[in-house]
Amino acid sequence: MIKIKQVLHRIPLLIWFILLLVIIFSTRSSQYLTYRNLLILLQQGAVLLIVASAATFVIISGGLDLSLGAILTLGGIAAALAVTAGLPVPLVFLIGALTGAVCGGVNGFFISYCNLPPFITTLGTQGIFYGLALVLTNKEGIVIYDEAFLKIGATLDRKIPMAFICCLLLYIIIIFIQDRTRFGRYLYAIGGNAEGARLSGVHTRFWKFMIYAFAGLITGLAAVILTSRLEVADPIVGKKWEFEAICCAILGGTSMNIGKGDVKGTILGVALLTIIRSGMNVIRIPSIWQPAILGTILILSIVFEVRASMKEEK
């Protein structure tokens, strides 16, 4: 009995909250726990998981990236242009990834080598990237008809979303990079004590630059998957994605106190936000109120995280 209590105590509070929401929403609609709705949830959360993982890396390092949504948009447009030009799917992924890496690298350069604040820098580049997206598309979406490319966002014969499989594989790679590589070790070292890391021989400017570039790269890959799923590259599709990604990272246990967090917890934040969004539709909350509710969740999550950090310090 004691062992059972110990096991239950180790389960994160967020998981219990997620289960509670699932029970509440399922009682309000018989369609909520159906296989069809589960597939929709997987498709909705898959791309957000990758963008939230990018946000998690940046926050752990002590930074902030408000341009992730714009990078997602620009990466998707670059992929769409590559598809319409007749390039094969592997090259389309490469172009999307490079577009994201370049955008992230721009952020990293100004933050690392020019010592500009991350908030101001990424807020500025957000406008630049969205501006480029509007120019490249002439303010209109790029519709995609290439069947080979659209298979990425389609479902397999067993009804498993291909987009979910792609994002899951990418997420596993991200976890490996965090836990098993020098890049991951430096990520925490820079976030925990950048000056101490520098005195220990870590080229902090370079690695901070690489953190932003890597965040942009995986966001660019997510953009390709999202574009295939939507079958169109919209010049404003990434609006508010950066805030949802930050929210998921914080809900998943990543601390704004820098140097604390784990991308493995981010999946819980994504699950919670996805369930809440779908649940609001199930219980028919008007769409005009949904952004306010999600914004309230973000604020409360930050307040909760800050109070928890203060208790740990005491």
Second form
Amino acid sequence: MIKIKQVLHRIPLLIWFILLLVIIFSTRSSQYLTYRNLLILLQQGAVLLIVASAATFVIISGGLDLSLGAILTLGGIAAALAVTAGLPVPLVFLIGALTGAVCGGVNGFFISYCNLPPFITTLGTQGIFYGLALVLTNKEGIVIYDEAFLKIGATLDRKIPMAFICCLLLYIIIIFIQDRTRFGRYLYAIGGNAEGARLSGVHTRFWKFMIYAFAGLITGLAAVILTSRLEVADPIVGKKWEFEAICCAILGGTSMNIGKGDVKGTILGVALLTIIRSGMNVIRIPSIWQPAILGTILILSIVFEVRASMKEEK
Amino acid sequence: MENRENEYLVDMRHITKVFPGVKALDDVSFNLKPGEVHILMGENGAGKSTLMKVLAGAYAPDGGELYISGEKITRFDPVFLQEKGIGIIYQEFNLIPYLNVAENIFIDHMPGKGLLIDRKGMHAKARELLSDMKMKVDTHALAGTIPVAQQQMVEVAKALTHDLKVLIMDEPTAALSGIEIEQLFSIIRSLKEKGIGIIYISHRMQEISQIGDRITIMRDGQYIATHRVEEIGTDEIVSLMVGRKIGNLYQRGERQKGDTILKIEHLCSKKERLQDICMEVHRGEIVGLSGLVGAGRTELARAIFHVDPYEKGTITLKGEEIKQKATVREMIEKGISLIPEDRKRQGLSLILSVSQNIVMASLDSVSSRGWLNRHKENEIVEQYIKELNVSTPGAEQKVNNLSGGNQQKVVLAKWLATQAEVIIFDEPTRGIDVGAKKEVYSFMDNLAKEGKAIIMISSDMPEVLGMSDRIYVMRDRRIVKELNASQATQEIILSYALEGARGEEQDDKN
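Given the form predicted alone above, produce the structure of the same protein in the form predicted in complex with its partner chain.
After this comes the whole thing, all chains and molecules, with the earlier chain placed first.
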């Protein structure tokens, strides 16, 4: 009996909350808890999972990246241009990843080598990346017709979507990078105590740069998948993504200022957000109200999460 | 009951405090008379800080009674106890770096009318307070920019703005050098004259007789004994603290002085103002680096380790000249370690685990092509936990949850794991208890016996004298004297460390 209690105690609060929401939504609509709807949820959450992982990495290292949404946009446009130019799918992924890595690298360069604060740097580059997106597309979305490319993001009846499989694979790789590589260790070392890391022979500047570049790179990959799903590269598609990504990271237990966090927790944040968003449609909340309600719920959940983790530390 | 209400400023009777799983205080009694300095001693984790936090109202006790000037206290709330005259200066200072001195002193009750602060009045009052303490501090200077010693004086002044009856000082001299300690002591004496009682927590034996009237010793959350200072000797204090005879604190085995491993010639640095530093270190010896705080010892260590740049001079390690542009990583690879003085800020990442901290500086040896070898990592971590006798529930424990002594052992493990041959210890025993100190000393001695070269920066004179084979004394960013351990005494070292002492050339041969 005691053992069961202990196990129950160890399950994060967030999971109970998610279960509660699922129960509420499914009692409101018989359509909610169906296999089909689940597949849609997976597909919606998949891309966010990757962008949120990028945000988690940056936050663990003690930084912040507000330009992730803009990188997502720009990466998507680069991919779309590549597809329209007739390049094969693997090359499209490469171009998306490179675009993201370059954008992230720009952030990393200013933050690490010029000592600018991450907040102001990424707020600034956010504007630049969106600006470039407008220039590249001339304000029009790039519609994609290439069948081979669209397969990745296609919604297939009764089958687990490709987009989800791709993102899940990428997510597992990211977990491995966090837990099993030197890069992962340096991430925590820099976030926990950058000066201590420097005195331990860690090239903190270089690795800090790499963290932003890496966050950009995986966001670029996510952008390719997103573009395939939407069948269009839109110059403002990324708006609000950085906010949601950061929320997911924090909901997953990553802390804003002390090098604490785990990309494995981020998936819970993503699950919560995806479920709330789809649930709002199920219970027929008018779409103009949805952003305000979503924002409120996220902020409140974060308050909850932060208080819970503060208690744990005491 | 006899009339003892007025005799004691503070009377704590049978205080018990329980935290989940630990009895932090177990039936502890403690009292303080007006105008007395009562020293509180005990190893880390003995319960000193918890007891003081009860007195300052940060914790409510689970049992026992607290009287202040005879009045029974039932409300445990920091603001309330501050009003009752209890002031506390924590080990980590609580000044706000970007406010000026006067603003810090009056932080919780700035004088003025309505919303406006009476700045002139505030600065005048602050100056008055400080000059009462015979301190020359510019009240307009930002608190973060003044020296540590002055910051501490500002803390004292801050406590004095309240109607102070009792001042608790937690290791006030930990960051101070000789002269600064003297200044602090004279302030303490003037507080005594005003009838203020002082509770003084310290790990430094020599301060007990200098400043203390009575001493209370605690161990494992329990009250052990109270004595008048003149009635009790150092050995007895130590054995009461650790509950066993500790024997000779400083370890000195048969060390074999070998060939020169590190040679520094005419090193100068613009940024840290190091001037023409020449020194050499042999295998199998411990070289003490003595001097006042600010003499340039830490700066020299950082230059040798290439954390900070130097412009002139050469560093030769194992016969190979090191490039000026070498990085810290390269220095580690070549076999130098620097164990920094501030373990919380520079030595450790408190939020990470014991294991992550230990391998932090030697990830190269536990990984290939960027991927970590968990098996190898665990092996190394377990080896050092055992070798250094780190008491931790497990390798995955966060370092934050360990005691100071065990944290320091983790720092040592981290630097030993790099397989260094020259190890620079910067204040290796600051803020750790006697038991752990002894372990650190025997560890350093063993390293020297194995043929490693050790440079030890220390402000603790008995430690320098007890451990070193040779001693370099620094003053004003240069080395002013080299002494053999046999010819060194506390007085000789101090006379070179202080300005205007005897000329350097006069007595080269003693």
